[in-house]
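Just the one chain here, laid out as structure tokens, in the form predicted on its own.
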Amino acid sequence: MTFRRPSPPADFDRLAVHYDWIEAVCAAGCLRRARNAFLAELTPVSPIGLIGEGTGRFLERLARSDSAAEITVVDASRAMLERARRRVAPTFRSRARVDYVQADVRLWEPACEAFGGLATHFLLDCFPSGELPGLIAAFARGLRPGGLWVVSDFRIPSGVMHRPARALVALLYAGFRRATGLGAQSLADPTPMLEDAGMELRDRRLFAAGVVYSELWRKRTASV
């Protein structure tokens, strides 16, 4: 059987310098609220892996909440990692430890049960549905039994917001494909893949009339 290497990752380097102001103008704080929705639950479960962290907005909040945390930040974009490093450098005290890893997250795989918590904020929507099962399974293997995983992303709700949300998501995909070469073209629901990877949903919060969500998942422990 021939191994098929993934296509090159989307290039977010050019977008890094603009990302924060684009989010501030277009999202009116709802993405920030989604990222921080389960900050209190994630803070005590160090070591924590922040995968696809971008410019470090969540990392900064986590740093202020727990200066002794052990955190691994993974992103394919060198420019994003540099902005995250500069944002957080004044925040941490000397006893904190942050490792920055530049890697295509489809090829990076955490050591088995290395983390007590994970966060993937607006990451899973960047990949075609065919790549998600393997990606999610690899991340889940990196969690300890009972470990927590915060997933924040976009969704298309039913009801009055269905059509506006579909239009918004289509516009976002078109813009990011043009700016970064993003491979995904539509949203895929990661719920069944998370469940297949041994995760169970603990809590869910909706923002922006249900177009943005944040979920708290817990890795199941072995049956007695």
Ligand SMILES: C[S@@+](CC[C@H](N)C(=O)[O-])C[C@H]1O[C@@H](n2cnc3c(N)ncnc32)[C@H](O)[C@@H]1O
Second form
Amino acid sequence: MTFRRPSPPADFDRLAVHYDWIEAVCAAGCLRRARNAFLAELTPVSPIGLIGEGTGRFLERLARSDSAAEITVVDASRAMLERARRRVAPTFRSRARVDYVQADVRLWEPACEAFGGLATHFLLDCFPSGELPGLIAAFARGLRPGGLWVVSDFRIPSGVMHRPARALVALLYAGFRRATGLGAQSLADPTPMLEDAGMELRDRRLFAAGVVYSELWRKRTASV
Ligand SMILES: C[S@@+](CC[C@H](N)C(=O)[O-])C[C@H]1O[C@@H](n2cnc3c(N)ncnc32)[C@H](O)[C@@H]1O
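Please show me the structure of the same protein in the form predicted together with this ligand, now that we have looked at it in the form predicted on its own.
Every component of the complex follows; first up is the chain already shown.
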């Protein structure tokens, strides 16, 4: 039997230093609002996995909240992890405890039911649709029954925003492909994969005229 290793992960190292100002200039707070949409729901939860956390903006918000969580931050990019670590280090008056793991999440799998909560902000759109079902199933296995998973990402709404959103998303993919070697070329809807993985949608908020969403999913407690 032969095993094929996946291609190397997208390389966000070079982008890490520019990531925050690019977002500030281009997204005018929409991505931040999406990331924080379900902060209150995750605050009482522990342990929490922040997967593909990037420069650590959600980590910082969580750490500044009332959270006493054990937090595991996972990212393939050493530079992103370093920025996340530095962001919380100087002002870290938090009860939360943070571990940092540098890993390609296609090869990293959380221990079964290890987490009470997960957040994947603008991560799932980094993967081609063929890789998503396995990845989502592995993350879901890492959640306890009743555990929460916040998924934030881009979407292409119907109606008047359909064409502008398609153009914007195509532009984003072209830019990220050039800057990081991102393998994904288009946006896949993870909804059916999350449902197949035993998750149920609890709440959903839309931002930027419906082009950005944040969803709160909960792992079902018993098979139906
Ligand atoms: C688009 S950025 C999103 C960062 C952050 N979550 C946010 O909300 O801005 C995607 C992040 O996922 C990480 N990433 C991409 N592919 C990955 C992989 N295969 N394994 C682990 N991390 C990955 C990147 O290094 C980057 O930090």
